[in-house]
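Here we start with a single chain on its own, the form predicted alone, put down as structure tokens.
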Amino acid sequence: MAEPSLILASTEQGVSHLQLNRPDKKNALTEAMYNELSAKVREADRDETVGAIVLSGAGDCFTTGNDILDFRERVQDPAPRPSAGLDFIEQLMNCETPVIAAVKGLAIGIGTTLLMHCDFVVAARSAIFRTPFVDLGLCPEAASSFLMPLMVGYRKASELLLLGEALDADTALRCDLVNRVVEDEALEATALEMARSLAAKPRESVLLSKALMRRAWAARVKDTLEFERDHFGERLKSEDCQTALARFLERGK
């Protein structure tokens, strides 16, 4: 038997929705599982018959962000390779049509920064929101280090980037990271209907005006991208970086 699909994707009265299905690891996010997604995001932003797509976390949780395993990995790798995961930044970046991130339960690292280059983020009850990168030794990645403080404040961005402090889902509506919070069982179904009423719009309309409301900021965004790129993989290879996480390796035995 043929083991199920890492990222399960389907299209449907315009909507892509691609839903990362690892729930027994917390969709922790692996290499393979951001290519897939990278994909299917290009793809549905290629079919003028998608309107919208919807990003999801099967079981309980949107995603703890990247598997530690493969953090291990690319820093033990003799050969440089590029980061995956950016990669699928940047082709959100680039996604011209509108994506709705719908998150419950746990939002870590990048489960948090790819939600600002989302155009709407619904929250259910249970979600939580962390951006530990300082406590694993590493720093802001994602142009989350200009994004953050543009979308939520000096101040909040401090606390989530610095602190590593989580927010609660009424925190985050109330400092504008997300654009609505619902009960846990109306997230999907909300998410879907926002979708399913983008794509009922006038495509290229829709398209221009993402297009033009990103527009002052683009470039600077692909700037702090590539900054933080840098500074990333030279913390990857840091000793507080190796230390965090054999001790979290530790821990998860």
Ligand code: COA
Contents of the next structure:
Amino acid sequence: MAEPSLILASTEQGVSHLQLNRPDKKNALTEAMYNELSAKVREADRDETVGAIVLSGAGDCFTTGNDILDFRERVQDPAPRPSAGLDFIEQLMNCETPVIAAVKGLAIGIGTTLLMHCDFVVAARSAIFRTPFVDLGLCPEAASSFLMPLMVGYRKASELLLLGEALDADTALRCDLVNRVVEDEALEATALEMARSLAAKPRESVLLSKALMRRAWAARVKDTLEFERDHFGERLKSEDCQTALARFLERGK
Ligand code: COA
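Now show me the form predicted in complex with the named molecule, since the one above was the form predicted alone.
First the chain shown before, then all remaining chains and molecules of the complex.
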């Protein structure tokens, strides 16, 4: 029997719904998943019948971030590979169509930083946001060192990016990381309804308005993404990071 796709995609009533589908691994993102997501976002963005994109996770969480084994393999590969995760972030950055993230359970690492490139975030009551980069010997990525303080304020950004503290859904709402909090059972329906209402509006006007809102900081975001990229690559090779990755991979052995 064919393996189920790791990214489920459907389009209905002008809404493209992309779902991370690796629930047994808490939707941890592999290189192949990022590549597929990039292709699906690009395809949806080019489709003139699509007025909004919804991004969600199958199972009990959104995503626990980059697959740790993938991180380790990337470092061990003698031929340097571009980061498929950051390619995906660039695809989101360049996406003209509004993107709505529907987050339940854990949103760790890039699971939180990708939200800064979405236009709306609907959180389920169970949502937990964490960016434990420092604890892993890493540093912020996906332009989050610029976007996080901009969106949630420097104080809250320090709690997330330096202390690696977890935010629950209500705190995330209070600091503007998310637009609204709903019960878990209502999450997808709420995000899809929001997407359908966007898709019903004049498309050119929605796309133009999104572009205008992002214009002021677009160059800064791109610059930060590039600046962080090299630092993050270096930190991945560091002893602190290798020790932290090994600790996770060797748990319970
Ligand atoms: N990369 C690779 N595998 C992951 C993963 C990740 N980011 N997150 C979860 N998984 C896997 C686990 O290894 C486990 O696989 P197994 O059943 O084959 O052992 C499975 O998903 C279920 O996760 P588990 O760790 O058993 O669940 P838990 O509830 O005990 O713990 C977390 C959940 C999120 C606390 C823990 O999985 C974790 O710390 N993950 C890493 C998060 C992270 O650091 N991400 C990178 C940020 S930059």
